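In structure tokens, the next block holds one chain alone, the form predicted alone.
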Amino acid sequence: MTESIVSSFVLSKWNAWASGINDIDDWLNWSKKDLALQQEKAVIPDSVPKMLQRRLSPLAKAVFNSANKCIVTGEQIPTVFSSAHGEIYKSLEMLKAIQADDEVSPTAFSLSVHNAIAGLFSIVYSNQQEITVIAPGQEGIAPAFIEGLGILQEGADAVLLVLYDEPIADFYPVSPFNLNADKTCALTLRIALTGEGLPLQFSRSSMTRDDGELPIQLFAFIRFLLAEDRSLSLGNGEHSWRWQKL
């Protein structure tokens, strides 16, 4: 096995949303096996105006529950989202309508796409940094680590990482890979180079896993946070990546 060090960064904070879990003390019950996961719908946050409020679907309710501890209104950093579907209902939801010969509105239509959600979260929190959108595809969560850590390199103080996504229908076949996850989840991470929080170490190994994308690779991430183990690695296919807690 051949290891490859990408980069060292800090995680200066985080927060997770997930049916039925609201902060980082339910998580922590969630990792010991104290706490399950329930239908819980994501509220919506304070921080989003009444005239968005509407706007957002159950997937945005739980990124915005789970970045809203991470950044505050008018803040101005980088951020790079994550999601292997996006708003895969929406977009069933439209392709039923013109099936069934009925009007798309743009409205529909421009929240159904893979960045929709990020452009929301522009506006609520005013950011007006640069945001990247990306689907990670068999790569999982890994992706955005390294476009997160790209920008870093570049000179930012801070970058926030969104990685979300939610159980796919039926409609779609998921066989033979392990894309779905049972519960939406959203995550946040808020990384730097240098400062408080928890130092991380991100390499590239030749090991080959299959641990499924990102939905489910979210769930493994935050176990990890939260237990004793110094290191995780994850993959889907010929090579893997590791996190490593220094």
Contents of the next structure:
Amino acid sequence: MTESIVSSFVLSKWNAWASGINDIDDWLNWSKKDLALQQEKAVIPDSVPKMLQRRLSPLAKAVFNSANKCIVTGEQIPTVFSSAHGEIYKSLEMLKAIQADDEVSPTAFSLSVHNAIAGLFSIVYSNQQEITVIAPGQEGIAPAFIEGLGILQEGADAVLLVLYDEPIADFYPVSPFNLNADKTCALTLRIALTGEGLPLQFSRSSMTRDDGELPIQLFAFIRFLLAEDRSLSLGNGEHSWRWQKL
Amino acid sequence: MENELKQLIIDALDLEDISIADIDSNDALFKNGLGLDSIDALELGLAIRKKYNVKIDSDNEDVQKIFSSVSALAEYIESVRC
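Please show me the structure of the same protein in the form predicted together with the partner chain, now that we have looked at it in the form predicted alone.
Starting with the chain above, the whole complex follows.
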């Protein structure tokens, strides 16, 4: 097995939200007892202005819940968003409206694009740094790391990685692909090249394994962060990536 | 008419926490007044077209004046509606 080191970095802060799991303590319980996830809606953090709150879908609320503990309003930090499916149900709803000869809501259209949550995020936190939004397809969570580490290499002090997905509508065929988790989940990682936090190394691995798409890999990565395990490999059937605690 | 329009604004723009009494007919709808934005303008234009069959073109040179307040909007809709 050949491996080439891509980059070492420090996980300065992280937070995740899934239905019924609001903070790290909840996640610890989840990882230890395999706590069943509840169907619970995310509460909107106070940092979101009232007039923007009405634009937040359940998935956007999940994202803001996870991100809110990793950024303060006004802080300028490059951010990488990554989601396999984004809010595809909104596009489906619009297509249904068109099919029914109904007019498409401008608001619905504006919020249906893959970078809609990133746009709201930028407004809410007055963050004017570069924001990238990835749709990684079968590649899982790794492309977000590659992008974020690249931005750090270019000289940024810190980067936020925001990974999120929700179950996609029954309309879309899922089987036989491994592309859907049964719960909404959002994970925010604040990374830097140096400083306090959990030192990690990210590398390409020649291991052949299939761990599903981003919605599924999210839970595996959170479990890795909470567990004693020193390393985690995630692959897409062809190639894989490895995260190692240093 | 003005109250009907206020209810339309609340419903079309998902202003859940706002009631008719909270909207002053003469207050600005956008920016410093009610705080609506450009997406709301499009959404409100669509809602008005659906309900009153009145189309307010974005290239109408009075468009800013028409959308300036609930009373201005009501006045315009009344004036063009037969």
